[in-house]
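Here you get one chain, nothing else, as structure tokens; it is the form predicted alone.
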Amino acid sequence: MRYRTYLRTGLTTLVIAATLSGVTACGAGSRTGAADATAVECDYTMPEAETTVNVLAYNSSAIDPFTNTMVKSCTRENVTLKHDPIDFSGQVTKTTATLSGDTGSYDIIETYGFAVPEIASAGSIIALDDYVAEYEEKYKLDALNEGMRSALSYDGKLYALPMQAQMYVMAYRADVFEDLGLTPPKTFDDMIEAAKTIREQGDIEYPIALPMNATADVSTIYQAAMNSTGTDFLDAGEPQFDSEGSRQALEGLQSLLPYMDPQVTTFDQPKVQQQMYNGTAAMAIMFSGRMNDLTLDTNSKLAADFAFAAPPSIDSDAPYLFSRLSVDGWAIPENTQLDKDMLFQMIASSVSEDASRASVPAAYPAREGIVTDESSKYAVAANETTAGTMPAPNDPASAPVTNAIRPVLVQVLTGQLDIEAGMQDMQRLAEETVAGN
């Protein structure tokens, strides 16, 4: 049985790459906002002097609608919002740089729940509670999901205004699954059995695709696997890398590796998308913000064949799904020289009801009642995942611990270090990081 595989090579690849680059530069993250961005009310007090507001946010189909709405709607007379295109790793680097000095290069930054505890505890971003209280009625901020607010809070205070959340969703080839009598897997063992069947009866050598880039994604994948067991990297500040949940996670991920491309530790989410576009993988797990791209026939001739489901659990006894809930929001740096009241109204306008509705299906907005089962092809899967995902931790040491253990994690998953030794090494590194944090 042969399944469709579309490998783009030569001139075609160059044309597609140039097209995507053009879309990113002109539509998603342009200096003036996309021409088709949603226009909303952005009613702040106009400063007398010519003012430029620099916005830092990485480009993705889930983030761009909010960024472009803000840039388009809040640029007025002598106020210009400027947002230059940037990828996620670049955004992370620039966030560190802009928050490190007495003055920064950016006035509004996109951040996420994983980073908030560390930068909030350092005093690098401001608490927003007073602004929320003042402008809650004007911008209907009470409709923002309470769980997402909590994910962007630290020590009882809100430090970023939630715009949207991402959770893991499984995309799979419905045509392949139907032909082979397969159903979306509920456990890692189910994934392996499905992968074996697909490999044996089709021409897809590596049916499973996960973003496991060694510089970032791999630690999120590991944490999602640990979370499925009910364990996290830290528990009340205590590292859990020598726990049974850690062992289960490492063994589970290793069991999937034979069914993934051997270069998986170089694959970020765009590369995983490409595997699905080309038909070289039959099931992939990524953040939900990447799912809408799969439904567009301009990206792949296989678009009509993709279906979506909640990701599996690590095993049938696991209390949670193999997933992470990542909440994105807007923060205001402490070191900005601009009026913070004005900046808050800009970020509040970008998460308004009209802006949130316009972001679907590319995003899963923070505003309640926007995402329904009919709103996108992956809405049912996303809602099921959200309900089955372990709550995110809220510890300032989470980010530095994650960075500290990542090199050892890669060694374990690539077979350079056995699991027991890797667990002990990660535990030691995490304890040292917590002690020095």
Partner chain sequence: MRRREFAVLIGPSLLVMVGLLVLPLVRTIQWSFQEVTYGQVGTFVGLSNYSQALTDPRFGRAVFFTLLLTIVVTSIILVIGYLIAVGVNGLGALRPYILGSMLVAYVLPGVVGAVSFSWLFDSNFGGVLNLAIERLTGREFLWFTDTWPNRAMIIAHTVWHLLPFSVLMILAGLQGVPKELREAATIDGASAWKMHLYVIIPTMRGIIGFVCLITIMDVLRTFDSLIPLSPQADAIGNESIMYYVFDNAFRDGSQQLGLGSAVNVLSILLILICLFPFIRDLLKEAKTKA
Second form
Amino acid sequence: MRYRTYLRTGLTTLVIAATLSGVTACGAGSRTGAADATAVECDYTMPEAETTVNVLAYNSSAIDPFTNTMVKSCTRENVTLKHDPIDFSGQVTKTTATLSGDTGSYDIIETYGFAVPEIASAGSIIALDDYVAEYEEKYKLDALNEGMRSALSYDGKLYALPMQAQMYVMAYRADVFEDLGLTPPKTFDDMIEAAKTIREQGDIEYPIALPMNATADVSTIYQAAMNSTGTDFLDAGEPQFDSEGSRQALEGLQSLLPYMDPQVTTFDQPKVQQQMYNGTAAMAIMFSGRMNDLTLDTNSKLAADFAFAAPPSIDSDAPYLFSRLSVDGWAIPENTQLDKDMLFQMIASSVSEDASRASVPAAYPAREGIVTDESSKYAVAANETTAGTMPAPNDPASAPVTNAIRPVLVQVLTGQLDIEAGMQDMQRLAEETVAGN
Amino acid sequence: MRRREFAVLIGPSLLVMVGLLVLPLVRTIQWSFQEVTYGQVGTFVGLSNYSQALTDPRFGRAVFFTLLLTIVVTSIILVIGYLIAVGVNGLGALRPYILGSMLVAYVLPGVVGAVSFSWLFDSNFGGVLNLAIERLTGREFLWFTDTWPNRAMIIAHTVWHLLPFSVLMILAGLQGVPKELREAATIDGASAWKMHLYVIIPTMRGIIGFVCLITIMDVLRTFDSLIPLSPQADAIGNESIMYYVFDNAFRDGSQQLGLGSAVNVLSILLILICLFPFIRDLLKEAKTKA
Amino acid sequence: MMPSTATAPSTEVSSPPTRRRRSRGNRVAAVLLILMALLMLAPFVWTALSVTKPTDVAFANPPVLSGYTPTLEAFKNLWETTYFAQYLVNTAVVALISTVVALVLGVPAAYALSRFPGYVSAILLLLALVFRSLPRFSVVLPMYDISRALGIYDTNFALAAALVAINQPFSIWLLRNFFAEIPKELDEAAMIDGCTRFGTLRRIMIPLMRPGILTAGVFVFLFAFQEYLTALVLTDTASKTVPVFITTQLGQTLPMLQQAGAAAMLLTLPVIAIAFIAQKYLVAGLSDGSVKG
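Could I see the form predicted together with its partner chain next, after the form predicted alone?
Whole complex next, starting from this chain.
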């Protein structure tokens, strides 16, 4: 009995030891993600001490090329860049955490137009204008698109160096559309007509797929629909949730619901991709950064059947497309302990010409003259969307207002609350938030 | 045992608990009266966090759902856990395999198990169990957006995750029951039921009470499993109290730490009320021993 | 206590018809239990299948069950493109350290509680119970704030310390019941033989308690190994654990999702090995002590 006890204990220890030694023997990940990345020039002044630069950037096919290029190109001698995988919502949480307090965990953070005004006005990230002036020539920063620069500016100063933009693109099943004689829809009504035809003749029960998960996804969808009518959440700081544009947006989205999976309010962008991969939807609208995944035949047997178009407008009178333009860029936290000049050169090299070129087709780089109509299967659609998207300046109150109205928005879209009452509720919540900000 | 020896033996452990549990708890209570974010000095706001929580219908829904979940899951776990333990106790060579495979559910990290569990019901990820249930019943269930199917799924997951622990505990308890009693109770029929009900269960009151206690504690703090299992928990009334705290005080950079702390304090009170019968028993026992 | 009810059925056991009925009943019970065990394993098995399928059919709807070549690509990617190895080491180190410390602190405390009669012990035990039931957030969020102020945020040390404290009540409670099972006369005899109180604990009690300590150790280790919330709040990049890593891989690209599944498999397999080996031992250890709890 004794002997067997020892045997068992010994075995257990062996299993644990084997696992651990296996782990250490095979070595910490060799990071082929970064290893395969493009090497570009990253010419900062080498610090004397061993330095680790922590990079916070969520993983997606469109962000990864920039992150990987930076990690690979700027890691040398005393300096190691470290990037841990994280999802978008994790990045949002970590951003708040690292920026609050005197020191933070991260030295370079990925951010986007929607978030910049709030953290810039709080003084949590530094203005980059002086560095841009100094290094404009070295990294050819003047070729970064003017509009995208202004999307990452606040109060006339640039707070993040734009790497790329994302806009809504529609992916659809070219084979299904062709069989049924359909063309990519131009309005929500066209979309419904196409969906009806596909449901009746194409054997797909819920042809439309939108990311309407009850997080940032659903509020972005709502904002895109509102933008199509020419209104935005805030107009010069004033909430617009009880406007005609808001009503049109809510009605438009509700009219699409019968043609979307009944559980659509739990679908994020990967789940929408999943619907396309599995052939359970025939048209999907989401950010362009997710589109390259659809063109890869390792992800789906249907990859060759997907085609891309600009998203529709809410109706034929609408001035803009059903789209949002979101600009991603690199920012430097105020509370980093490292040399900010060095950090700037790192982010500048990650948006250099070579790096930007290497990010295509997965991304839509901010550098001008990189994306041509031939760059990717969805480049034409992306270019067309960019031209038709409402320019919507961000406000420091945008983020808190969006968080405040989201629960009501979900209730309206799930039919628990009627549109009129929902609009009033959202307007009240937004006004309270703006007043309290 | 002398008082001094007692103090030396228990001191270090007590010190750790006071330093790492009581002090943070004091901070939580402080925060609950403040408007505050991380790393900042808060401003005193009196009871406003409490009144905000108590008047928030969303908090009311969270309390209701959490209590519902606790009652249902605890009852299921006690009944099924007992039946399985009795069954496993009667097994021979099969026993280690059955017990070992059941423990897998317990050793998977909660949130990871919940993701795996959600895949069984999510048609976007194959949804094999969803498919099987649809074929069997001929009905389509909206597992993630309809309140009751979602509740059923959350209950199933919670039972799945916590059942192995209670089976293990009850099984251990059964082994402490005198052998003759146990053998008598393995016979089928009415007499066996009576045997379990009137003889075996009463002798195992202690262990069953303990399983009950631990299960109640664990279900009351259900939180991470809801992230994959109920993506719009709030909208369909399936949000737990801890999820409410997470959403207000941590998630997406939200920093309503004061409100979150007030809810924490309220839920500690709620837990104490739920545990009151056990606390009373323990005190009574101590009195008789003293 | 109830000799009549206890003996009467036991004579029935030997009568032939009952035995036959009983064995049939046992077989039915065995089949039911096997089904139950399979159902309990379903999520694990399904994940294992999804991880070893080629990406394009891994999450297909309706599910693809045959006609594909299984692949270990996800494991290879996990190993090569992430810091998984480091996370696994973090997780194991934190779990091991916190288990050892929890036992070193908990064993003497539990011994003291089992031997010191009266209200003080009862109240301390009660406190342990209340601590065990605390909502995790009520201690973890302040710990986050404090650890940042102290500059130990995102270290294995901070996480291990937090887990020691959080698991201390459970281990004390479990260990105390084991000690309570050991007759006090044994202590007295040892002390008459010249052992001090601490000598008694070290030389007599701990060797006797080996199964109990191991049982408590396994539980504390499992808690620490799978802990998500504490690790999520108290770690960032340097001391991230596998459960936290897995959740950050979700909701992204398909290959990453498969890697998350692979990570879950790799995290669980050693623990399953322990569970299979230790389950009999656990039951025995538990029935020695906790039963009378």
